[in-house]
Amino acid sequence: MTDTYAVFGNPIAHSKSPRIHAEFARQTGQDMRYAALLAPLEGFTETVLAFRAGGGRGANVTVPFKEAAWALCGRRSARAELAGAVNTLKFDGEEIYGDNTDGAGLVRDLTANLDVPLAGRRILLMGAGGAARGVVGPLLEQGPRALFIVNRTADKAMTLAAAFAGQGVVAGGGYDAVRGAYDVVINATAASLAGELPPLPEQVFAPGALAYDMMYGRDTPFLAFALAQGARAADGLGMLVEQAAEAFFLWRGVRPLTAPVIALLRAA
């Protein structure tokens, strides 16, 4: 019997996840179907539970439901507990298990696909919402020299940094507190969706720095700014595929190859 999975979000029609998981299933010989399902803004829990009752084996969760997914879980991975957000659900009988694969996906894209080591580097992370929460822990596990979280609302950045204070050298604040040059600058804000550039100083990029935007499939003001300052630039397509591979492994116990899928999506 074919196993069924889905991604829940609002909006969701743009999602590349069905194609990604179809490629993973074809590559690994797994008998499964994967759909993109729109969840009502006020009906996420009911929609997921109905999917599970209909035989669903697991699901991905995207904006704006990652915090609601966290609350839905009876058991969570350590990284999901730290993040306070869940993007992957696994249904095992009556239990709903939650994981957060975003940070692992980002780290693998940076270190394996883009060949950017993070140990000993200075990292600037823009944003303090769900997207940022999911990656702070995995970034700190890489042993950076320092991680600074910056947000327009400084208190949110400082609160997020404080939650991970025991994990490594991490601090937070507003854009006026950004000092010095960074080796890796990551945009986890919604600014690119609105076509806006966060208020970064021009001297924020160290020589050879990488600018990374979690947004994918468009030329963003942040990446254009970075290129004008002489930095390397990368979008979040690799992260999307890598976090999907982590979820696929959790569900199926098989780790797919990601490079061919990234290349396929780039070509499209």
Ligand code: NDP
Contents of the next structure:
Amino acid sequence: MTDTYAVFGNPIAHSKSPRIHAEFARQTGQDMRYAALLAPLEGFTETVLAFRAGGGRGANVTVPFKEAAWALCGRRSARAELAGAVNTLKFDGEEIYGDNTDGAGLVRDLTANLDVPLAGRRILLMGAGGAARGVVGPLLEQGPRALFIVNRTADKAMTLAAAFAGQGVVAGGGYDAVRGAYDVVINATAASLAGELPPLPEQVFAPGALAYDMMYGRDTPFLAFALAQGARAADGLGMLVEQAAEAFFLWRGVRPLTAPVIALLRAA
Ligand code: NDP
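The form predicted in complex with this ligand is what I want next, because the block you gave corresponds to the form predicted alone; please supply it.
Expanding to the full complex; the earlier chain stays at the top.
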């Protein structure tokens, strides 16, 4: 019998995940189907449980349900526990297991695809929402010299940094607290969605710095600003494919090749 998986979100029609997982399945010869399913804003849990009752084996979860997915799980990976958000569910009998593969996806895109080592580097992470929460732990595991989390609402950045104190050199604050130049500047805010640029100082990029926008599929003011300051620029398409590959590995025990899938999506 063909195993079924899905991604739940609201909205969801734009999702590239079905295409990505179909490519992974074809490449690795896995017998599975993967659909994009809309969950009502007030009915996420019921929708997921109905999918499981119908034979679903696992699911991805996207905006705005990652916290609700966390709450639904009976068991979670350490990285999901720390992130307070779950983007991957695995159904094992009665148990719902939750993982968060966003951070691993970002780190893999940065280090393997973009060839940017993070150990000993200065990293600036913009945003303190769900996406930022998921990546702080995996970024710190790489041993950066310092990680500064900056957010429009400064308190949220400070609280997030405090939650990871002891796991590395990490601090948080508002944009007026951004000092010095960074080797890697990551935009995990929703500002690009609104065509806005967070108020970064012009000298924020160190020589050879990488600017990374988690947003993908369009030119963003942040990447335009970075290019104008002489930085390298990358969007979040690679992260999207890499987090999907982590989820695929959790479900199927096989690691798909990501480079051909990233190339395919770029060409489309
Ligand atoms: P949330 O709504 O949880 O958080 C939004 C964050 O953006 C908050 O920190 C908010 O600050 C900040 N923000 C919003 N507007 C502005 C602005 N105009 N200027 C400065 N800061 C702003 O969203 P998520 O964390 O879930 O998602 C953030 C982005 O990451 C989205 O664009 C999403 O598409 C992308 N993403 C990409 C992934 C990928 O695989 N490539 C995976 C996950 C997310 P405040 O707290 O002050 O409101």
